[in-house]
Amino acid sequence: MVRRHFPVAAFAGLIVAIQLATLFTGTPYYLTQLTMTAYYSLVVVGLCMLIGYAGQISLGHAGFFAIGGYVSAFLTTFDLQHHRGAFVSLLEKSGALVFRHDVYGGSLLTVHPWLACAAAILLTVAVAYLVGGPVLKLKGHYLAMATLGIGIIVYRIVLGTEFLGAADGISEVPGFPLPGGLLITGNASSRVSNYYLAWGIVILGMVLLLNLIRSRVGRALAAVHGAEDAAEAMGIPTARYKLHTFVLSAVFAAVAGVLLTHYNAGIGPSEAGVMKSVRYVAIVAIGGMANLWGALSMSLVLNYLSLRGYFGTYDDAVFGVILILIMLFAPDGLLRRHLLSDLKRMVSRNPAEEETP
């Protein structure tokens, strides 16, 4: 019991080390882009658990990400004060709606950013099974292709369309509330209570799948992805298991993506871009297909780097060769799971074994 939550309480560690080192080195700026890797680290380790263990692959990612920011952006920021009907004084009444002000001290009636977020997760739930459902019959390049296409569909979706912003997107987006008087938000003076929201949520995230890959669950996974032909001969319906990962995988970047929208106080369609689903990926299979820890500790070194900008203008080609040369040395992962195992045993390997009589 001790050694399942040893890592989860080292990386506990490690974020509270992180953290107080910016404050002794007077840096606690550094804390706003390592609140945004935890939050596109939130889709990674959703994405690790579909490629790594379902097996099945995703180019659409970003795709779900802009959904659920452009869902609760929208709702949490249009005005319903001039459509007032029947139905908007219901959820007026019943505590859905809420009165805000605008940067220019109006008025807004808007949805609350709990039932924004509700509807932002069942939207995303519904597109996924919707299109899981056919899409996950494909496989290899096949499967690639669809999800790429349907990251695509949504992308010109939010760059076309006027009420979505288009090109600019949707900002002035008001903070998510939580218990205790906390708030999401990018505030100077909230950095710290922020950095540890968001990456105690993907500690939350982290421990639901480790506990999912240790049940019976995890365990049929691990047969889809060894030998699916195989697992599905011995009864387990790998149909459906493949469909339920996909969908689980894109509630989670749903999350992400409403966390991050009301964290940043606004979205763009850049966040539904092809390049941000490869750069997902890459993490993923520079991590380790099959180790979340590895692509948690990827995400959070890269993308960090990507978000000071470190990159500079080549930011998209980096994580291109990345996946590119993953893919060529090291279709495991730098950080698979089974690396130390396998370290041990070379090291330990006797030379004279080897010897050919």
Second form
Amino acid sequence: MVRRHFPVAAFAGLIVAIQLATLFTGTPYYLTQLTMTAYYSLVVVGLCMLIGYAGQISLGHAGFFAIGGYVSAFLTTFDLQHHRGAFVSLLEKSGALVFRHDVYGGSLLTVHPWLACAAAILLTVAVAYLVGGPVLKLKGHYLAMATLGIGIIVYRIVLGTEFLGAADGISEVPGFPLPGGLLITGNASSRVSNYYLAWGIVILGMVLLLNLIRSRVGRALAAVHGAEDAAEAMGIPTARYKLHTFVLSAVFAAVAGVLLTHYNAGIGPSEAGVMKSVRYVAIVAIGGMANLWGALSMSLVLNYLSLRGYFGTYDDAVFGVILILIMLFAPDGLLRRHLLSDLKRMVSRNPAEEETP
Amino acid sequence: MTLLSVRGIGKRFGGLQAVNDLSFDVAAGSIKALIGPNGAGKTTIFNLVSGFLHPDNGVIVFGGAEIQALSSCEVAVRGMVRTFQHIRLFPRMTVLENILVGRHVHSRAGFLAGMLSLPFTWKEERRIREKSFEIMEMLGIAGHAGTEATSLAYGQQRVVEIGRALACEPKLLLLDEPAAGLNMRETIEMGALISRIRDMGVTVLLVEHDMSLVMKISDEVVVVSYGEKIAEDRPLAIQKNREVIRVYLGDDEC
Ligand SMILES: Nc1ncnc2c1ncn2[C@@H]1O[C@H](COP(=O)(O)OP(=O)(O)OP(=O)(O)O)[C@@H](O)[C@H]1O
Ligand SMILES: [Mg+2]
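Could you switch over to the form predicted together with its partner chain, since the one displayed so far is the form predicted on its own?
First the chain shown before, then all remaining chains and molecules of the complex.
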């Protein structure tokens, strides 16, 4: 029990240490990119579950992120005051709508962020089930191509839809209220609380996934990944398990999309772009495929560097190159789960091999 | 009482009639052997019966219900579990983990319960483990519980695969060449194990090339050649059957 939770505690310690470091070095503005990194990491760990543990690729997860972000952004910014029908009145009476003021002092009647978030998740689940059913029957690069298609479709839709802001996206999205008076928002005054909130959510997500991996379902997924026909012969409905994992990882992406959109106060079509999807896959790959902690730590480093602009104009290229290099030279990723034992074996075996001519 | 009844099934692969109008019954509590020369269609019959393939025609009745249209997974849930001619253990998983997977149909923690690690899942896991150790002890592989299954000796891998199948508590166990690749001592042990499994109340249908094993443990034998049944009888009678002797002439180990 204790051993199992050690990495979680260690990671939480790292998050605290990073915050303290920004405090003592007088660089609290780094926390903004670190908070955004947290939400992208939520996509990465969900995708890692799908790729590493269910053995299915998705090059369309930026699409699910965007579905989440756009649905929530639209519902929390669309003014319903001039659309008062029976349905709107009903929503208003049931407390699903909120009155608020926009930055210019005008009043708005919009959907409550919680309801918007629920709608975003529901739509994502529906799309993931509808698309995942037929698509997950495909294997290898066919699956990659099909999921790539999902991402492209979402991208073209948000880019071409006027009420979703077309190329400009949606802005002036309000903060996301949480119990205890907390608010997910990018205001400098709540930078520290939002940093901890975001990483707290990531850690919660990690705990859920780690639990899942160690459960009956996780074992079944490992079996499906290892020998699909034998798993079927043991009564595991392989197609259903793959589909559920696909939907689960899509929900992780959508929740990340919702929260980051409220944090950034907006979302644009580039979030649905193919290169974003490639980036998520590249990070899972370099993190070791079936290694949640590897994916999370790589996400922390790479997303942060990218958001700080270290890769300059080569930002997308960097992730493309990473993916190519990993596929060519280390298909199991750099941070494989068995890396330590492999190293030990190499160290203990090599001298013996050199002795024999 | 008949547990499995195969009635007039056929399967075509392109121009090849791999199984043709084949019928046989398996009585509950018996060991039935399916023999025939290489390429006779034995594995294909297993695939048809266990839902990995679907017959072009004919009916398969298992436990009183037609199953020819069911998926392999649904067939397993109904209590028919198979092993594979080429061992299919789960790689990168220990012997224990392989057996634990076998308990899948007898447990129910789903995605939500697993993620939330609900208390009932802990109890369930404990039960799964206890049962798995029971099975490993019965098979004499408990000492290897923590070993990666695919790193074991070939003969032991076969035993693990059977253990995994037994963990499902099947009504009918399908064994595709359980003695293939085993040495003589291991083959004799395998025969004893299969008899023991039958005595536990599990009906066994097996494909096997080792004739001494087949003749020793089977209650009944079906002989197939080119996808058709050419004989079905008790082992002693099969050994004297002229048609069978003719088919086996050339590779006359029996
Ligand atoms: N999926 C398939 N597609 C096409 N042909 C197949 C397929 N499976 C089996 N066959 C063919 O059907 C015939 C019967 O094969 P099967 O594997 O059932 O024989 P078998 O009796 O199990 O042989 P062995 O004793 O060598 O295991 C063979 O000619 C084989 O090549
Ligand atoms: Mg065969």
